[in-house]
Every structure is written in C-alpha cells, then in structure tokens.
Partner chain sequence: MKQKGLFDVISPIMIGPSSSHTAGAIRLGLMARAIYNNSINCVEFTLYNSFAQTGKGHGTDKGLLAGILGHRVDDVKTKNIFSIADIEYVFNYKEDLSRHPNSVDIKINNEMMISGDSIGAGEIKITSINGFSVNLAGQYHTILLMYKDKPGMISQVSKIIQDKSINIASFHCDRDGKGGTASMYFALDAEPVDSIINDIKRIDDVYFVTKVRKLD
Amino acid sequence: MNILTFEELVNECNTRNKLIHEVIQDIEASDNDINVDEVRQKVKIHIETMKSTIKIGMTSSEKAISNWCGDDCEKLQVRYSHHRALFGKLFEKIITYSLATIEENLRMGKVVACPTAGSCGIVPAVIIAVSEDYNYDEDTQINALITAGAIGAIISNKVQLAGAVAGCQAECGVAAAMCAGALTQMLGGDISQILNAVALAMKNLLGLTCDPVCGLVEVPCVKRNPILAIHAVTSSELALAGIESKIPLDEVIDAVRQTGQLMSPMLKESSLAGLATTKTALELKEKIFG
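Answer block, the chain by itself, in the form predicted on its own:
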C-alpha cells in the first residue's frame, strides 16, 4: 500500500471522494492485480475465521502449559449466567469473545492476527459482538476490517508491530487503535472521527510494556485483550461525541515510535523485568522450565 501516513490517507479519501475502506480495497485490488470483489472475499474469510475462533473458544476450557490460563472465558460465562454485567449484554459479549479468541491462541488454535497473535482478541470481539447486537450485515463487517487493516498498515510504516521492538503498545496498543477506528466507522463516524478514535486509543497506551511471564503469551497478555477491547470502545464513543485528540494522529504515531526506542530492552518481550521477574513469576518459571 502506497499510503504511508494518515494525512496521506485523508487526502486520498478526499481526492477520490471515497471512504477509507473503499480507497484501500481499490489500492489492494490494483497492487495485487485482482478485482475488488476478490479483495473483499479474502477479508470475508478472515471474518469467518474470527467467528469460528470465538465459537470454539467459547466451548473450551483447556489450560495452557503454565496451568494459569485457558479457563477464564468459561469463568466469565458462568458469572454472566447468574449476574448481568454492569454495562449490559454487549459489554458481556465483547469481553467474553475477546477471551475466547486469545485463549484459542494460547492453545495453538487458529486465529487471525490483529495485528499480532498476542493481540488477536481485540478487533474480532468488538466487530463481531457489535454486529450481532446492531444487526450489521457482512458487508459492514468487511468494511470495518478493511479499515482496521489500513490503520495497522499505516502505523507499521513507522513502528514495527512487535513487543520485542516497541513493547505491547505496538501489539495490544495498535490492536486497540485499529479496533477503535473500525468501530467508529461501523457506528457511522466520518473520517475525522475515525482517526480521532485511533489517536485517542493509541496515545492513552503509550509506554505499555511487554513483560510476559515465563516468556509465554499468557500473563498478562490474555487479560489485556478484553480490557483493551473496552478501551477501544471508549475511544470510539469519545470520538463520536466530537471529542478530538489535541495531538494529530501522525504525531501520536511518532510518539509511539520514540517511546518504543526509549523503552528499556528489559521491558520489550525479554522477560527480564516487570511482571516477568516478580517473585511469583520466577517461581512459576522454575516450576515449568526447571
């Protein structure tokens, strides 16, 4: 994709008088020498995979190697069978679907990386749950995922989407930003509101570390997915109300890159600091690996 910044994206949308997903699917079709319908069919497969992952994850409680994670989705479903969430049924769906997805990842199940495997529960949970509650059709879901992908792709031009390079701000942080933009589009937001949602989500996760216990994509990764799915929804709600990021989105991404560069290597997927070196984490490491 030859759009490198969000400013360029806005200019391209204005020039073509098209929405973000329309511009991106046109570019993808041209770059890959296929038609737009073929582009959308590929995205449809991703949507179907997301739904399948959620369905499988909702029915499994198989534990991971650490024996710490794998049954949180089940626990949540049990709770909601007796007590309704404070924020209602949609809230329940979003965090349950998010846990179902990320727990399938730790079981080595099939997931769609959004943008990474460790952050795979954020975008699908919101797109699928909201579509179910608002009766959004398949085309709306495809449009949202194309927009989410465009957001991730543009961010990746400046920041490598890996915890080992820029911390979890570049994984779960970017996933939340992608999700916020996609949701804002689904709810009828214009380009300005979509990009403000992205900026609000992203800048409020600056400095998020990647300190996985035992080097596994489990703690704190699993619970981080449902929590940041709701963070994405909050960012979207603010943007749709006309609340703007005072810092332009491209400058926010510059800050993400700088923050990643300044972050200690001990807090970037090395498991040499943070949660990974707490007393309990070290005891677990000894138990698992000896």
The other form holds:
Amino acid sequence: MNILTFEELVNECNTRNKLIHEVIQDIEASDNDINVDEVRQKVKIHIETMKSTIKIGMTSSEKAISNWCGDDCEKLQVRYSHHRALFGKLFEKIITYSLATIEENLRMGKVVACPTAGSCGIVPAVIIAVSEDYNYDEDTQINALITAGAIGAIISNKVQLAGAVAGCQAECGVAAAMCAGALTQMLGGDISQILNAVALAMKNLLGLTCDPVCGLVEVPCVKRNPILAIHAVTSSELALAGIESKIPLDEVIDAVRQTGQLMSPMLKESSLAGLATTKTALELKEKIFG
Amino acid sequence: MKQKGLFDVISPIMIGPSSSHTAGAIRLGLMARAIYNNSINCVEFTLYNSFAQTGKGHGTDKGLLAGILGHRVDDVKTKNIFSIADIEYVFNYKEDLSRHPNSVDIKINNEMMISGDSIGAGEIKITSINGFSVNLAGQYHTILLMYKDKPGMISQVSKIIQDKSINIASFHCDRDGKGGTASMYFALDAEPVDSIINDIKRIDDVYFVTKVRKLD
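To complete the pair, please output the form predicted in complex with its partner chain; the form predicted on its own was given just before.
First the chain shown before, then all remaining chains and molecules of the complex.
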C-alpha cells in the first residue's frame, strides 16, 4: 500500500473518485496479485472470526493463565440482565462485546489482532454491535473493517504499532482511532468527517502509557478496551456533527510519534514504572511468578 | 522498509494473549520446524529476558512447542499443547541482556541450534542457525544451505535458481573462516520447486540444503 499520509489518501480518493475502502481494496488486490473479491473474502473471514470470538467470550468466565482476570464480561451481563445502562442497549452491547473479545484473548482463545492482541476488543465491538442494531449488512461491515485497517496502516508509517515503541497510544489508542473512522463511515460520514473522527480519537489519547502489571496483557489492558470503544463512539459523534480537529490528522500523527519518542522506556511495555510498580502490582507479581 | 498493508494491521487471526509473546512464539517454533525439515523427537528451548520472565503468563512456552509441532498461530489446540505433545521437550529460563528482550534458543534432536527473536506485532526474526548469523523473517520463501567455503559456490547456486526464472529478493552469506564452513540464503519471490533443492544438493561440498516456506 503506497499511501504514506492521510493527505495522500484524500488525494487518491479524489483522483479515483472512490471511497476509502474502494481505494484500499483496489491497492491491496494489485499489491498481492489477487482480485478485489478475494480481498473482501479475506476481510469477511476476519469479521466472522470476530463474531465467533464475541459469542464464545460471552459464555465463558474462565480465568486467564494467571488466574487473575477473565470474569468481568460475566459480571457486566449479570448487571444488564436486570438494569439498563444509562445510555441504553447499544452502549451495553458495545462494552459487553468488547470485554468478551479481550477476555477471550487473555484465556488463549482465538482473536483477530486489531491492530494488536491487547487492543483486539475495540474495533470489532463497535462495528458488530452497531451493525446488529442498525441492520447493516455484511458488505457494510467489510467496508468498515477495510477503512479501519487503512487508517492503522497509514498511522503505522510514522508510528510502529507496538507498546514497546510508542506506548499504549500506539495500541489501544490507534485501535480507538481506527474504530472512530470506521464507525463514522458506517454512519454515513464523508471522508473529511471520517478523518476528523480519527484525529479527535487519537488526539485525546496522546501519551497513553503501556505499563502492564506483571508484564501481562491483563491490567490495565482488559478494561481499557471497553472504555476506549466508547471513546471512539464519542469521537465519531462529534465528527458527524461537523466538528473538526483544529490540528489536521497528519499533524496529530506526527505528535503521536514525537510523544512516543519522548516517553520514558520505563513506561513503554517494560513494566518498570507506573501501574506495574505499584505496591499491589509488585505483591501480585510475587504471587504469580514467585 | 516494506510498506504496511491492510492485513498487516487487521491480523493475524491468532491465539491470545500477546502478539509478541504468543503469536511470535508460535511463529518462531514454526520457522524452526521448517528450517530443520525432518522428524523431531526432542527439543530444548531456552527462553531469555522478557520471554523468560513473563512467558508463562503469556503461554510463550506453549506457543513455542505448538509451533515446533506445526500448529498455526490460530490453532486453539495450543492452549492444551502440553497434554497432546508427543515429543520430549524441556524449557530453560535465562537472563542475558546482550540478547533481544524476547529471544529464544531452540535445540532440535541435539543436532541443530536455532536462535530467534520476537520483534513485535507477531513478527519474528531467526537470527542464527548452528552459530551462523542469518536474518530470516518468514516473509519470503527461502533457500538455505551450508557448504565448504570455496570460489564459485554463489554463482553455481544462483544459476540453478535463475534457470527456473525465480526472482531473488535478497541474498546473504557468512562463513566461520576462509575455507571453512559457510552458510548462504536466498529470499525468493516464488516458492522453489523440489528439483532446485535436489540440484543444489548435487553440488560438491554442499553439506546441507533446505527450503523454508514463508509463514502464512
């Protein structure tokens, strides 16, 4: 995919008079010597895997190998069996699907890394929950996931999508940005609104640290997924109203990169500071690893 | 650097919980299996640094073993691999700060030692085979050989590849000393047919040759 910036993406869409997912699926097909249908078929398999992960995750309360996390999705569903969430059923669905996915990840279930395993519960939760409630067909979901992937791929030209390189802003942060763009497209936003949603989501997660307790993809990663899924929805709602990021998206991504470089390595997946070295975290580490 | 595509971001479909510590571990095992390319009876894994410290919580040990046994990154059997593995295996845990944070040595049947790193987002790098430095990421079909260091070897091997009209994406060679043992590998744009491997085998003083399929 030879599109390095969002400005180039906009130009490409305008030149070809096509939408983001149409441009990207054309490029993906030609880069890999396959046809567009084959690209879409592959994306479809990813969507189906995401759905099956949610289904399995919602019926399990098995703990992780660390015997620590894994039963939060069950707690959430128990609450919603007799309480409505403040923002209604779709809100319930999004955070439930998100927890179901990320909890399947920690118990060694099958997930789609999106963009990483520790952030796998953000994009699918929103695309699938919204599609169910708005009766969006499979093609719409495939279009949304292609757009999400395109956003992640363009960001990764400047920022390596790894907590060890740029902190959690590059994992759950980028997942939320991908999700905000994909949702905005599904809800009928134009390319400018899509890119503004991405910018708004990303801008508000600058400097997010990666300080996993005991080095595991559990605390704070698990709960960060549902929380940032809703963050993505908020960003999308703002953008759909025509609210713009005053800083253009490409410049926001430059800021993500610079922030990642300036962050101490102690806060980038090394578990040498932050939550990972709190008293409770160190006690848990002693208990799990001895 | 290779430009990222759609499926570098939305992927892999994998067993959790960590792309580097689980999917990367499985792919290191798969690469070692492909390089050894023979039946495996016993394996000794030595995990370093972060792999050693947090590997258990991430199923790194299970992933390495699953990969050696040929299970792909999305195979749910990985979770219970200890109860289904039918080979001998042992895990050692070490700290060596000169090594990559997520690094492993894989000794197969006490005759081949393969080292590799999990470099993030499920991507891996095989860094040495029996002490020879290599750089195999599984992104290309690769031909790998060990031979006696002497003039003309590179041209003989590349001619065999060229005769089948396969494009060479990259090439590297190394040796332990002049006239000693040398290693060579070619990253190719297409999968080499078996006759290429057989033809290379017939060259005098080639000790070992194998093809390593690119990882899915």
